[in-house]
Amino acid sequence: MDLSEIYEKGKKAIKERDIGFLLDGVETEFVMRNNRAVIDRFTFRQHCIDGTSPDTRCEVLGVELSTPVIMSAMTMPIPAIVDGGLMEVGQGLKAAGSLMWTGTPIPQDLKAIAKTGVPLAANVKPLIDRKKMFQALNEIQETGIRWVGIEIDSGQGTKVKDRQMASDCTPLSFSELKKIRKTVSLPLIFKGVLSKADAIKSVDAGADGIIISNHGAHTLDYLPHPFQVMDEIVEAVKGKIVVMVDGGFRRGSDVLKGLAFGASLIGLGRPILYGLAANRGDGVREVIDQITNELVRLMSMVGANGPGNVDRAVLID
């Protein structure tokens, strides 16, 4: 199947399920229609004479993947798409070089997925019980991840249309930021920074990354695309600290636009679901192939032989 045989089946497969209401957007869902929105108004200024060949191998905070399109932090929808379905993601990526990224509920076999060789992330939401939140940190740092994410955004727990779905959450101090920093002894990743103030909180915190996200349009109605504050967001932190970015990612064009902006690497959650949908792991792992593989065309053509080296001028808005 190609990419968007891939996506029509899964999105029909998904939606034919109690689960279904999961790919819906916040209230409105305004975030889901300015998504693409914002990622369409911008074109590439093209430069083929001289054209590269373009290698999509980076490392980020001492994990080697073969490209930069990755996994968004997400956890429940999966398991009710397949039997197994956790570990089918897991190896899927692997075998796609790429990363793994789950989100809450904290899946019980961390240690498992682990063990299949792929890059793991695992993210904790700001839990009122702090003490809870406290003991999960420390528990997953002993699963064999790579990363720890720590959702920022989560402050008012998660919504999809009218339903209310995470209200055990409340948002995190600065203070806390830096408790947290002090008790995970690896990399740690802020996700969904939104804005130049936060961004800098974040550097100030400690944070090793943030993730650029409107959390797959799940938290607040009206939040911008990434694209509308990362220029002012990358500024701000002048490499101090990794940037990436989620938030409507769908082909390769849409993540040579987010390495253009300065993001390490591309988050992916729907594409996943409907990869894991439309053929279990091997469509997991089409899903990633197929947009590094036309990330690789588009490079090629824009004069940018790596995903560290796209530049911001490839971009007209």
Ligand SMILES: Cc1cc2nc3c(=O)[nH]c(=O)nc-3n(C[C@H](O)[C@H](O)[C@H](O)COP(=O)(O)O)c2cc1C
Given for the second form:
Amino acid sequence: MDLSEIYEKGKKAIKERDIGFLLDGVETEFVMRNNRAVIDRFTFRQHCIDGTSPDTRCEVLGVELSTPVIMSAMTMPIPAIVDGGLMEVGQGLKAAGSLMWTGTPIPQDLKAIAKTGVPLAANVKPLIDRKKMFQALNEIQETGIRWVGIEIDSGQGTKVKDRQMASDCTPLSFSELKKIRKTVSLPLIFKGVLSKADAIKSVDAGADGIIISNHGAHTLDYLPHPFQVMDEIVEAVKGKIVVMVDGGFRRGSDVLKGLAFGASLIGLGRPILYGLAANRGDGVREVIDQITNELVRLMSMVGANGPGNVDRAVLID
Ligand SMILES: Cc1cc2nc3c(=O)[nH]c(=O)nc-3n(C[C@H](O)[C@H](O)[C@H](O)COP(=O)(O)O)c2cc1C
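Alright, leaving the form predicted on its own aside, put up the form predicted in complex with the named molecule.
All chains and molecules follow, beginning with the one already shown.
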């Protein structure tokens, strides 16, 4: 199956289940429409004479990967798509040389997933029950995960169309983020930064990295796509912390744009679910492999030889 067939088959299979609504976006679904429209706005400055032979391998916060394309944080839909799906996703991502990132609920079997050898990260939500949140932060660090993520953008929980999903969250303060930093000895990533002000606060609170993200249209309506705010954020934090991005990335061309904006890694949410629904762990591997192959093709024609070497000037705004 090629990539568009995997997406089509996976989407159809998920829509036939009672979790199909999870593919939708918050309220008016503006964020979904805007994600695609903004990514599509940019074209490439071709530079093909002396084309490069790109190598997509990279190392980020002590983790070696074959590709800058990783999974974005998700748990809940995966076992509903395939029984035992979390292990399959782990195996698929391991085979692709990528990274797995879990979300809510925190899987009971993080240890078993980590044993597949896939580099693993796990997110924690800003639970109203702060005691439970800190307990989770402590517990996940004993499972073999490589990074800890904290969702700074889930303060009002999550919402799909008019349906409130997570409702047990409340925003984190700067001093709480500093306390979280003290609790977490692994690399700590703040997910959901969408402004220069929050990016600077993330650096000051001691984050090792940020994910510029609108949570894939599952939190607030009328949030921008990351590309609308990335130049100012990257300029403010460049060289201080690692920058990652997610939201609407579907193709190698989308990934190249993310790299050009200054991200070290690009996260995929729904495409991982489509791969799993289309062909289990192999489908997940195929999604990452095919996007990475598309990326290599493009990189060689814009004069980029590695993920860390994609110039912003590659993009025609
Ligand atoms: C069904 C579903 C569940 C998600 N669960 C979480 C979660 O538990 N924690 C989190 O930080 N993000 C969660 N996300 C958001 C993703 O991590 C990511 O930010 C988003 O999906 C990226 O956009 P994309 O789906 O267009 O690639 C979820 C997204 C989807 C579609």
